[in-house]
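Quick heads-up: it's one chain on its own, the form predicted alone, in structure tokens.
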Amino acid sequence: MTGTWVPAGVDITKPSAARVYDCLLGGGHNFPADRHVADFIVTRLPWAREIAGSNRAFLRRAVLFMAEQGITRYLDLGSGIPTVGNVHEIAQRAYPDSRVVYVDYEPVAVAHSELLLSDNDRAAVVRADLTDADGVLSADAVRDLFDTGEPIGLLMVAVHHFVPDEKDPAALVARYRDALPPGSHVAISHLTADHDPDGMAAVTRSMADGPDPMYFRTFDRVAELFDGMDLVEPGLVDAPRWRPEPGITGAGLVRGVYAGVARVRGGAAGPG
């Protein structure tokens, strides 16, 4: 599939994490190289599509939870290819005046987001690398999001397994956390190899030569990302177990992603 959402100069013969994830979710904004990787992952990790789906479902429930806390402003880091059930759709259904800023560095994801949001004046996309926290927080759209001092819903869903140890994921989360206004909440999910080391090793190999190598972490390492915040019930758990919809049992409880939401203690008055 090609079109105006593919920027000039993008090499679609090389897979990207955003497009592979879109493929695993059943989306249509991916290319043969991405589908090849997705198919390979499924052969080594048969429930990969279910894992991707459980992560996406967690995103929805996390946004709904934040909306219940009265949050109407959201910053989605590493937002990827917009598919059905985007943050702005969920949030604006709960509160029509909700504002959302998406951040991603992948040009296809950003281009398609711009098309999708062209008629929505309460949502915007910024092309930036989430590991450059100062750059993200200084972007005009992000500063505008923070300008009233209202609580922010910060979403870091399925992004930190692309951040290598040398970039210190916990310190990165802390930089964003410390910029958040009082009453803000942070949602994080992270792939893990705890439950299937061999299968996840195959996933790591499939992405090793692309632009988005992966770094799976243990429960304790993921828990460190929430340092300095107060986890809400049920804490850090397998994604399907985080405030599940009624009737989710059996296959719906596939493991492979840890997820949690935390409330920021105190907080700052803006990005600084």
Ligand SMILES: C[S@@+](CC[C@H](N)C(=O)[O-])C[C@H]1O[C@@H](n2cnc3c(N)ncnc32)[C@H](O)[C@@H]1O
Given for the second form:
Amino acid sequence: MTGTWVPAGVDITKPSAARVYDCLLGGGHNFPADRHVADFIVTRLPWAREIAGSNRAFLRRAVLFMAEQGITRYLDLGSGIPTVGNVHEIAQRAYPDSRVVYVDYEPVAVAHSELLLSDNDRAAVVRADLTDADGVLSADAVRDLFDTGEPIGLLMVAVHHFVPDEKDPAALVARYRDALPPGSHVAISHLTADHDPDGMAAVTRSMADGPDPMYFRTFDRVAELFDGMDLVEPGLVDAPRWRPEPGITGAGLVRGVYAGVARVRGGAAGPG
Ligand SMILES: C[S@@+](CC[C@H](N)C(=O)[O-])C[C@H]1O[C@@H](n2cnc3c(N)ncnc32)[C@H](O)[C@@H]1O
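Got the form predicted alone; could you also share the form predicted in complex with this ligand?
Once more the chain from above appears, this time first in line as the rest of the complex follows.
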């Protein structure tokens, strides 16, 4: 590590999705290159911070919903840099025995997660590429998570817009879905350009040359990610409209992220 939290070998002159998102959320684990991109995004998409916040708030509500369904095991793919409202904090507040495995390929996100989780024996982080589903599902921590066949809360929140069509995002979700035990739930959110093509095109351009190019999708393309599962009410909607907490005002109603939670049908074969 260099400094207190930067892993050796990280090129901090190149913006990463994890750190730009951290910056948009008001976090402190980002560098000038990330802040430059975040500032640029805000000039072209003035409500970018609110969109990021609405996504993070959806993640929280999705975990609380899953906890209400009795889920105590979570696999968070593309978990990002720990920030306010991490999955293990939400889940372990609901059920102290809840277990969480985070997966990300960004070294700063992983290093900071390791620091945060060092005294939590029910949460772990794995550095892996989520598009390698077989690799993720065979990681020791993930196999341990699946070991009793209890339902899993699978979180793929704001990650598929980093997965190009060549990697077939719907097939990727299906590979994970088919490994889940009965009663599992899947939460997905995805950025879209449906409501502001120009603003979102600026976001795409700002990330195009970095390690995390982005691919926004339409409502129908995002809906395909839930194939073979049953969306719970209210279905796939703008993130702020997914089971909003009482008292949420118009300030939270930005558009730009579709979000939904689905229940997995039937049984499954396990991680394989
Ligand atoms: C916008 S952040 C979302 C973080 C968190 N899921 C949330 O919604 O608050 C996207 C994260 O996905 C990670 N990511 C993107 N593509 C990935 C991949 N192929 N494998 C693992 N992580 C990936 C990035 O490094 C980043 O931390």
